[in-house]
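Consider the single chain below, provided in structure tokens and representing the form predicted on its own.
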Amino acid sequence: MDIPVDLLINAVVAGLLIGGFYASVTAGISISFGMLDIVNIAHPGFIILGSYIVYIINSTTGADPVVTAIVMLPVFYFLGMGIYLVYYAAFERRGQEALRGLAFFFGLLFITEVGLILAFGVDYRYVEARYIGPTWHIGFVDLPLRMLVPCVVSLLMVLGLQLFLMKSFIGRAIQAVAQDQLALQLLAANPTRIKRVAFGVSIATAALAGAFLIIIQPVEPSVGREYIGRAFAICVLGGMGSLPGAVIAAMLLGVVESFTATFYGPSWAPAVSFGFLLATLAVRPAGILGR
């Protein structure tokens, strides 16, 4: 079958600008599941919570949905301090963390979006922004503004992400902190608060990725739930805890979907990305990058 270039270089670029979303969806995840060991998978809703947050002010104010997620990071950031000491207080400092953990985080998820279904109903919301519409043609290809300001600004914030986590001394003891309590604690590292400043960075991941969410696509309270697989799928296959693999996993997986969506039809591409996924874990188990 012969395949038209253009075609082929359009199906490339819209997976990697949508790979670019999917990094901003995991990079938290990364940080929660991958270097902290807890297995939130509230992290969508999370994201639909700024979804919301978003609209209401873009509706009422007019104001850039990037710029509110931007201002709205510090009280992501406080939230998330404060659901971990709950989970501290509750399951970790018991060690009874696993399941118990697991159902904690899954009634958040069910919390909040029955909470946003009684406020708002189930009706799609969306956004109003001046690049929301257009499209950027250079040649024969094509880049929706509403999908290009997502991945380029997701790209910055996990740039942002990693440099801390590689510079400083909290996000040199957030990658520590996982591996070796005793070790940190002998640095003067208190790992509890270590552990609640990083889960509160996750939870501040989920203000921005809820304004790219509502950017790209109108959102309900539930359409969450079709990222949890995803995002969970994209960290393992990065490697768990590292931000660079979990870029790199999104864009591989966003150009798979976007080959699959294009040639062969939308329906089949989650089962083709999970196929890549399983394939590339039986060669590499520990992830692209993991080590």
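Residue numbers count along the first chain shown, from 1. What we label the rigid core is the largest C-alpha set whose atoms superpose within 1.5 Å from one form to the other. Note that the structure is a prediction, hence the values are computed from the model and not measured. Compared with the form predicted in complex with the partner chain:
- For Leu16, a C-alpha deviation below 2 angstroms is recorded between the two forms after rigid-core alignment.
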Second form
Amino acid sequence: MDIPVDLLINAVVAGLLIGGFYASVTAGISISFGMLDIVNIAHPGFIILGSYIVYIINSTTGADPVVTAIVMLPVFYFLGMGIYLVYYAAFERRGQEALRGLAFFFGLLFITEVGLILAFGVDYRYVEARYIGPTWHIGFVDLPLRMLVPCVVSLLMVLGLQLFLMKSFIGRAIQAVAQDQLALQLLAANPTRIKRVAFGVSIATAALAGAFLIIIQPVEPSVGREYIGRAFAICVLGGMGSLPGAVIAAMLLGVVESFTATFYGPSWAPAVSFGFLLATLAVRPAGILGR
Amino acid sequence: MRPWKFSLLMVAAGAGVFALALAIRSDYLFFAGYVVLQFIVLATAWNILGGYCGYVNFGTAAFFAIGTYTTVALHKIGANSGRYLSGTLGELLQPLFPLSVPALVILSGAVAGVIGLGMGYLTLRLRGVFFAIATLAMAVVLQTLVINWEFVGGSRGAYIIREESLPMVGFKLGYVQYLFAIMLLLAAVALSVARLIERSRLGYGFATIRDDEMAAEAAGVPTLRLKLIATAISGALMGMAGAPYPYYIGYVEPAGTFGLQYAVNSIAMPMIGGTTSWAGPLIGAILLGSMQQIATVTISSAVNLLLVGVLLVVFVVIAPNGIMGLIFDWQHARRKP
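What about the form predicted in complex with the partner chain, after the form predicted on its own?
And the full complex, kicking off with our chain again.
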């Protein structure tokens, strides 16, 4: 097959742009699943919830989606803390997180999805912002601002998170929980309090990821399910708790999906992430940047 | 009670239910009852892996759809046997088609069991949550495959035309009644298998995995082999439950067949009923299944799904051992005042 060079390069660029967005989807799961060992499969549900809140505020006041999401960060942070409190009291303390904890998050995912369907129906919703229409052209490379803005803000968010985890006291405490919870208890620190903060942060990222999602594409309540496989595949491929690894894996998945969509048709794209996940689990379960 | 006695009892109970349903002579009862029975099979199948081994399977819809689409594909081959079955092998197979529903059930079970085995082999060697996530992703991928598979209708879906009734000795049996009877038998088989496992060496092996896999491994329990057996049995039963579905519904399309309601119901029913014995999924399926049939008619189908989700969350938080656990606690409290 003779592939035109400009098509190839555009496919790569589109993949990198969507990969930047995937990084924001995965960041929350990298924290909850990779560091805290909480298998929060409801994360995409919170992302869709974020999308709908952004949609409501944008359609009533016309506020910018990204700014709205930043204002919402504290709300999602406290939501996450609340969920962790329930999770801890009901499952973690009793040592039942494996079976019932998973069922709990699955139930939450289901409730958000069906709840949104009941409230808004299954119509696709979208937001309005100045940067959604135009596209920059650099040579033959197309840079739609609809993709570029979420990608850049998302990478900034992940960078901020990484700095927070590396430099701040509480961030380093979160990493300590990820490494050895028992040792932390022996040092008379309270891992539960740190995990509560960390889980709050991970749910807060869902607000921003939700805003990015609804900027990139129209959203309906069951879209979230497609992101479960993707986000966990990226998280595992990147090396569980590693944010830089997650960014690399997200870009990789984005490019491969973009190639699949360009050369085989978009209907095959969802299968790519599953292939990635299975291949990683079978070949290198520690991921690219795993310890 | 001996396993064979239990199986006979289950079949007898099934026959009793069938006779009662025939006596009431309401077609709606058969339609609604079929769905409840289907959920008994799915919940029991899920519990063999989830309740006995402690491994969560989110891919019920995928296994169910494997059964459904095996039927669709084989039905299409059977309906156009001249076109698809050519060559020597085709001529040998031709007299077998069109396949009867029981044959389709067995074939679907085999296909789903083999796929379950393959999935398990790839992911069960790692921590349990990877298996759970992989099953979640598997549903999405199988849906993608079916959407792109024109032979079974792709995203447009496929129509299955069934006969009006089955000619029987003496009287005519309606097709819905026939499917109801098959599902009834399947439920009896699933419950017998679950109870047999529960009281056997296999079941004790499963329980060791659920309680402490590391210790079980250290004590010489072949954990991987046991987990693979559980996945294959559970997947096969789910596939069997899906096999008669195209004949029941008449039209199948990917979005409906892969619907989240199968996954959430098959998890919620054992969790609400109680996961440690065969009776839990049965109780959960009858309660939740009938409640949904009533709520679909009286309120709306979206509200009843929300109800299932809320019940699931409430039960896992407040009553982690389900209704069976509550009964057990109550008996204990009475015995020791």
